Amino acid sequence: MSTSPVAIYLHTPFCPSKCGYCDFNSYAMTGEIIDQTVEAIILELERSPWRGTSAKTIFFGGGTPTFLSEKQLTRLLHKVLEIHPPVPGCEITSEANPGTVDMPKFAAMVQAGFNRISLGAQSFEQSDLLTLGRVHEPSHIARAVAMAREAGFRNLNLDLMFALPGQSRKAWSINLQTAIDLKPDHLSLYCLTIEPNTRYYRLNLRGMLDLPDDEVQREMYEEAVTKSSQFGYRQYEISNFAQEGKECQHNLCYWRNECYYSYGPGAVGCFEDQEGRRLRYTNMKHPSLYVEAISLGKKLWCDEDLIDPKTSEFEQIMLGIRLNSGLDVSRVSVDTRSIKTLVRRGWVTHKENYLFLTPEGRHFCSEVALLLSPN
C-alpha cells in the first residue's frame, strides 16, 4: 500500500438524461436507488484496504455529482476527507451541470471544503445542447458561473466541445468567445469523439450526423489553440489550457501514469499491490449490482487487470506525450528510429532527454505514440 498522499476518485452515476454521445458510465435514474447508492459509496469508503492514505488531489466525477443533493454530496466529501485526510492545498474538484446547480448548493459544496468547480458547459447554442441531450440552456451557464464565484470557488473550468453536428467554424468561434468572456480559469476544449455503445454511434453509422470533415475539426482546433493563448491561457496538454497555476492537478495524476484510488459504481482505479505490480479494477457497473455487492460483503470488482511493465511503458508514453511539459524518454524504452521519423515528419521535436509533441503533431498524438513503442 503507498504511503505517498495520492489522487482519488468518486464516481456519481447518476444523470438527469442520458446525452447521445457519452459512454460514460451514468444512468437516468431517481428515486430510492440514489440514497441507497450514496450508502453502499460510504460503506465502501469505511472499508477501504487504502484507508489513512492521505489525498493529493480528489475528484467527483460522473455522470452529474451535483445531480445529488447539498446533503448527499457533503457526506459524501466528509467521508472521503475522513477517510483519505487531505494534504494542505489538496484539489478538491466536483463536476456540474449547469441546470443541476443553485446557490445554496454551491454555498454548501463550498462550505464542505470542495474548492475547485468544473462545469460542463458544451455549447452555448441552444441548438447544440437539444442534439446533444443536454438538460440545461445556454443562459444557465453564465448563472452557474456567477453563483460559483458568489459562492467562493476561486478555480472554475469551462468544459467545451467543438465538432458537433451542423456545427459551423462561425458558431464554434462564438462558443469560444462566449466562454473566454465568462473569465473561467482554466477551459477544456474537446472534440466531440463518436463512442461505441453510445446513440451517436448508431446514428453516425446510419448517416444521420452531419459532422463537419477532418480538415474543419483541425481548423476549429487550431482556432481553440490560437485564442486562448491570446486571453492567457497556457496549453499544458492537448485538450487543455489553464491560467497561471490554475492547471487540473487531479488529471495531472492521471496524465503521468500514477497511481489513483477509486470509489463508487463503475470506478476505476490503479493501485500497486505489495510486490510493486501494477493493478487496475474496475468496480460493479450498474448502481443496484454495486448496491447488492456492498450489502452482501461481494466482491466489488467486475474486472481486475495485472499491468505488465510493457502495457505500462505504452500508457506512459501515449499519456506523457500529450503534455506540453514533454515525454522523458530516459524513463520509457523508445524506438529510436521512430524519434527520427517522427522529427522528420515534423510531428515532434527532441530536446535533451524529452519529445514534445508539434503543433501538427498534436493532430496526431495516437500514432506518435504507436509509433514510439517499440512493443
Second form
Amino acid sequence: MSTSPVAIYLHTPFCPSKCGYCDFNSYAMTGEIIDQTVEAIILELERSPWRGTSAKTIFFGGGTPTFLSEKQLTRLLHKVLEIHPPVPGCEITSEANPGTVDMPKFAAMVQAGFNRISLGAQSFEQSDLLTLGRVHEPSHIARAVAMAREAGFRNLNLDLMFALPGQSRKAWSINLQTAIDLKPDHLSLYCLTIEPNTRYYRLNLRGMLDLPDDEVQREMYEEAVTKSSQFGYRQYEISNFAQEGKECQHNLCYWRNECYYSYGPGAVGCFEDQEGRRLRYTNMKHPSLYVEAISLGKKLWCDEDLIDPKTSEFEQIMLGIRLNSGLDVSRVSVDTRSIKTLVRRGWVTHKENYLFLTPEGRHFCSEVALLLSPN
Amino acid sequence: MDQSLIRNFCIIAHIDHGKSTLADRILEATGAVRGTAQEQMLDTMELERERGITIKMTAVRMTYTAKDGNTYQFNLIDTPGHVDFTYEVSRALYACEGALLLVDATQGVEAQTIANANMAMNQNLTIIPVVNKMDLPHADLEMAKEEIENALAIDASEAIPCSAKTGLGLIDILEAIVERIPPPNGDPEAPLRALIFDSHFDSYQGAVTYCRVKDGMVKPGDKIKMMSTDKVFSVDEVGVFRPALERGSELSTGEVGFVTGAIKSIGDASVGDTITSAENSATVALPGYRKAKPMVFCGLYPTDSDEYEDLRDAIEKLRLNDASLDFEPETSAALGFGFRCGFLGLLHMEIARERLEREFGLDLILTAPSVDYIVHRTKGDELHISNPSDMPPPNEIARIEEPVVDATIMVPNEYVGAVMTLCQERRGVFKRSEYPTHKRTTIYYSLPLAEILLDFFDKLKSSTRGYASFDYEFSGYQDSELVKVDIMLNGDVVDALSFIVNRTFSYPRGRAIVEQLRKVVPRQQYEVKIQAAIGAKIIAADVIKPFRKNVIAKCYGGDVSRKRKLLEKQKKGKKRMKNIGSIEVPQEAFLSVLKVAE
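Beyond the form predicted on its own, can we have the form predicted together with the partner chain?
Now the complete complex, all chains and molecules, led by this one.
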C-alpha cells in the first residue's frame, strides 16, 4: 500500500436539474436520499482500506457539491480530513454552481477547510445558459465570484464552454473577456463535447443542434489560448490555464498518471495493490444502489479495470501529452518512427527526453496519442 | 427389399408453407420419431455428434403399414429451398418417383412452387397436391385448388386438404403416397447404378454420399466407381437415416441411403454423379450429371494481409464440405493477396463468408459480386471475365456477352405495374404473363443476372409490400453494351472497386457509388478526391474534407478508462482498414457498390 500522499476525490451526485450536455453521474433528486447518501459516504470513508494515508489534494466534484447544505459539506470534509490527514498546503477544492451558493455557504466552506472553489460559469449569455439547461443566470456568476472572494477563497476557477449550439465567434470572445474581467486565478475552457447518452447527443443525431463547424471550433480554441495568455493565464494543459502557481494540483495528479482514491456514488478511483498492480474502480452509480451496497456491506464497485503495465503506459502517453510540461519519453516506450511523423506534421516538438504538443498538435491530441502508442 | 413396397418422395413447397412441419408429422405418424419429436431427434443428433458423425437430414427412411395391410418403406428426400441450389433440387427430385406439392391455403401458389413443380413434372414425377394450413380461419381451399390448376396445369380435384399443425388429413396423405406414387422399377439384376443427390464430409469417414439405387445393389466391401471421374473406392458402410444413423447390410434396387468408402475429397462425390460397380460397370451413366457451375464471383481478401495463409487453409477446409465452392488465388493492387471465389448464388456467397468469419475467426474484405462475362476480343478470341479488373481495354473488345436468367414473379394484380417498372429498370425483357386466378398474375421476364445480384429482391419486396414471390433459372448469354467503371481515390484507381455495368446505368451508378464512398470513408488528414471514371473520362466526383480536430476537451480521473478504451477501439478500427496510398479505407467501402440506392 502506498504511504506517500495521494489525491482524494469525493463525488456528490446531486444537481438541481440535469443539463442537456452532461454525462456525469448526476441526478436531479431531493429528499432523504441526499442525507442517506451523505451518511453512506461517511461510512465508506470510515471503512476505507486506505485509512490514514495522507491527502496530497482533496477535490469535491459532482453533480453539484454546493447542492448539499453547509452542514453536509462540512461533515463530509471533516470526515475526509480525519481519514486522510492533509499534507501542509493541501489544495482542497469544491466545485460550485453559481446558482446554488450564498454567502453563508461559502463562509461555512472556508471555515470547514476548503481553500479552492471552482465555479461552473459555462457562459455569460442568458440564452446559452437556457439551452444548456443551467439553473443559474449570468448575473449569478459575478455575484458568486464576489461572495467567494469575500468569504476568503484565494484560489478561484471559472469553467467556461465554447462551441455551444448557435454560438458565434464574437459571442465566445465576449464570454471569454467577461470571465477574465472577473479576475479568476484559473480558467478551464472546454470545447462542448457531445457525449453519448445525453439529451444533446440525441438532438444532434436528429440534426437539431446548430454546432459551429470544426474550423470555427478551432478558431474559438485558439482565441482561448491567446487571450488567456495575454492576461497572464499560462496554459498548462489542453483546456486549463492558470495564473502563476495556481495550477490545479489535484487535476495534475490525473495527468501525471498518479493514483487517486475516490469516494461516493459513481466515483472512480485508481490504486495499486500489494503486488503493485494498478486497478481502476467505479463505485455503484445510482445513489440508492450505492446506499444499499454500503448499508448491506455488499461489494461497492460496479466496474473495475485492471491496468496492466502496457495499458498503463498507453494511459501515461494519452494523459502526459496533454500537459504543457510535456511527455517524458524516457519513462514510457513510444513508437519512435511515429515521433518523426508527428514532428514532420508539425504536431509535436521533441526536446531532450520530452515531447510537447505544438499549438496545431493540440487539435489532434487523440491522434497523437494513438500514433505514439506502440502496438 | 421388394421394390413394389418402396415409395420415394419429396415435398415441394414455398418458404413458410409448412414443409418442415409436415415432414415432422409424417415422421411421427410413421413412428420414425415419437410424440415429442423435436427432443428425440435432437437427442439422437447430439449422440451422433459425440461420435464425430454429422447428420444432415437429407433423406429419412420410414416404415408405414397401410390400410391394404402391407408394410411400406418410405424414403423422404429433402430438397434445398433456395434458388442458388436449383441443380441440387433437380437431382433430389430425380431420386424420387413422386412429390407432395404443398400449397398454403391462405397464400396459394408462389413462384418457387411453380419452378420446383415444373421441374418435378419435367422429370415425370407423380404429383400429389396438398393444401396446407386448413386450420386457419381464412383458409381458402377452392382458391388454392384453382391456382394449382391454372398456374401448374395439375389436376387438383384430388388435392388433399390438410393441416400439418393439427394433423388433419395426414392419413390421407400417407395413403395417397402408397396408392398414387409408383414404386421404383429398377433392374435388380443389372450392374449397380446409384445417383448421388447430396453428400457431406466427415472427418472420420470421408465423404458420405447420399444416393438412390436405381439398378443393382451395393453393400460393404464392394468396389465402386464414380462414373464422371472413373475413380474407384471400396465401400466401408451403407445405411439409412431413420432419422438416427443406422448401418445396414446393403442398399438394394429402389432404395435410398448413404454410402461411405474413404472418399477423401467431396469433389469425388459430386451431386449428380452415378456410382457403379468397379468390376461390373454399367455402360451408361444416369442422365443429368453436370459439374457445379458457379454463377457469382467475388474477391475474398484478409483484412490483415498476414492472414493470407489462414484464409487459404480456411477456404480449403470449407471446400471439403462444399464441392460447388470454386477458388483461385488473385492479387489486387489495393487489397494485396486474396482469392477469387465462385459461388452458386448470392446466398451461397453469404453462407461461405459467414462461415469463414465465424468458424475460422477471419476478418474478410469481400469485393462486390460479379457475374461471368464472355468478352470477344477484336483479335478473334474470347475470354471469361469475372473480375472487372481483368477486363481488356475498350479498343480490344469486339463485344461482350452477359449471363441472363428466366425469372418467374408471382404477384397480386395490383402490383403488376410496380413489378414491371422494376424489371424494366433492371433491363428486363418481358416474356409473357399468366393469370392463375383472377387476383394474381405470373409474370415471366428475361433479366441479366448481374441486375439481380444487386438489391433486386429487396426492391421487389418493397415495391409489392412483400407480396411478390420470385424465382429464376439461368438461361444463357446475350450481347450487352457493357463498360467498366473505375473508382479512383486521389487519382489512383482502386482495382477492387471497379465494376462492370451496362452503359445506360454507368452514370447514375458511378454517382451513387461515389456518394456512398463519401459516407463510409472516414475523414483523413488530407482532402480525399473520389472519382468514378470510364477509361479517362470522369463521370462522377466528390471530395472528403480533411478532419481538422479531435475531441479533446477534458480528461479527468473519471474519464481515463473510457477515453483509453475509445482510443483502443479506434486503433483496432485502423488496423481493420486498408491503406490505399495514404488513404485509410474501411472494409465496408468495398461493398458499397452493393448498397447503392438508385
